[in-house]
Amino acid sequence: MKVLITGAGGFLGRGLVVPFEERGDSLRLMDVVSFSSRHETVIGDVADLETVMKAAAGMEAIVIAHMAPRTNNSYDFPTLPFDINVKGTANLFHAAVKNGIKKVVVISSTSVMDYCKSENLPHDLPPMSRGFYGLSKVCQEMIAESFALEHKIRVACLRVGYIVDGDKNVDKYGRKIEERAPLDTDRRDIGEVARLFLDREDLTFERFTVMSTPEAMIPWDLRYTCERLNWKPKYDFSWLRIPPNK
């Protein structure tokens, strides 16, 4: 498969391509800042709609993984967080229909679930937040799901927990993870999940959400991405302690 993955020279896209390679998949991978790849490479602002339309040209399908930096108070002010996040998705979406790409996965997050203070949260719920950050995702997938509807594209929406390297034991500022969490997600997880949707014919508009504990299969209804898409997390934490009086 012909597969274009934005931010792909980041934290998550770097491990996120894996099980893509893995199968032998043809890469293109954009990133708004220079990374060295063996794959072929796109250098460019998803906000901005000529180089969108130049790299999904060609492509089958396009995951959706680049986020506005959490650097420099970034998130404390909307111009940012909305051009990368909220414009670059629309940019993305709409570049897929004109391409004629039927096959979309977003990398959502799990805080668009944070006004939920339920113990167990579906993975269905209808997006709610606050603050940049939550309601630029939350934007993304109402986008999502409003392309999927009018332009019949199969898109999946991927909440996804804590972004952690399992063989490093470190999150995305190389801090080192110590004791296991329920929301730990290893970013070749991810990827596998957006992997096994792609590869799906028969789904249409999805969420789900993605995290690699068993901490997680009840809490934050896991146990259905696994049942949906055939799937069981790779990278479990399980060498990791479990903190005192979880």
Ligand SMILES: NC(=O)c1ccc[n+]([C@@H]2O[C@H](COP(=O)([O-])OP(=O)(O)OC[C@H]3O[C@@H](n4cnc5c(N)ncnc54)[C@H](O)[C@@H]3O)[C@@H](O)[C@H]2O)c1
Given for the second form:
Amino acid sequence: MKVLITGAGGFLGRGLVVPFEERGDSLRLMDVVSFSSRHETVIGDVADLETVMKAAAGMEAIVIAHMAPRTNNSYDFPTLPFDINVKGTANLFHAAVKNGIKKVVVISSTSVMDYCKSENLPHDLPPMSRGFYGLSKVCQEMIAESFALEHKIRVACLRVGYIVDGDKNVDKYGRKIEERAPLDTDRRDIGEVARLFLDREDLTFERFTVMSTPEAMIPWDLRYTCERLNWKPKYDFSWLRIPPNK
Ligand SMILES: NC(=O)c1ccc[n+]([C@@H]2O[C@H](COP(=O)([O-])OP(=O)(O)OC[C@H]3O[C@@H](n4cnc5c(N)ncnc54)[C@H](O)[C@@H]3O)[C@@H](O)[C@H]2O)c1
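What's the form predicted together with the named molecule like, now that we've got the form predicted alone?
Next comes the full complex, this chain leading.
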């Protein structure tokens, strides 16, 4: 499958590609910051429609995994989250329609579920949030659902937990993870779920939670993802100790 992945040079992107590589997909990797890769790369801004149109040309699927950087308190202001996360997502869906691309995966976040204080959250809880990060993720999901309905694009919003490099046990900021938490999510597990969804011809619009730990099965409705996609996490962080009193 020919797949465009945005934010591919980022923390998630660098691990998410692995299951796609294992299947021998033809990848076009896009990021605004240059990075080295053995795949075709596009260095450009997702907020620029012309660039996005060129990046999407000839592709069969898109995985939207970019995000505005958190530097300079950028999420205290609406400009970058909305210019990059939201406008970038709208540009990519527009480009999908114009290029006849029928499958898209949007990397969302559990932040769109945080408002609900229930112990067990359904995977398809309507998105709602506060703050410019959470609001930008809500808008991404709303754009995704709208395009899925209007243009018959098959779309999955992956509500991913706390992303960790399961080989080094570090998060995006290089912080060491010593204990297992329910939301811990290996980047490759996210890639695997995205890839499994893209293989499916029978699914239209889906919201999935994606974590790697058994502790997320019921509280975060991870079992739905497992059952629906016939998947189970490969990197379950079983090698990390569980904190006492859990
Ligand atoms: N890190 C986590 O724990 C976590 C948790 C939940 C959801 N997510 C989601 O995962 C996705 C990836 O996050 P990440 O942690 O890998 O972030 P990251 O900052 O490491 O990666 C994002 C990438 O997007 C690129 N980017 C920024 N602006 C761009 C633009 N204008 N055009 C093209 N590319 C641009 C950046 O250069 C970067 O490489 C995001 O959608 C984020 O909301 C992350």
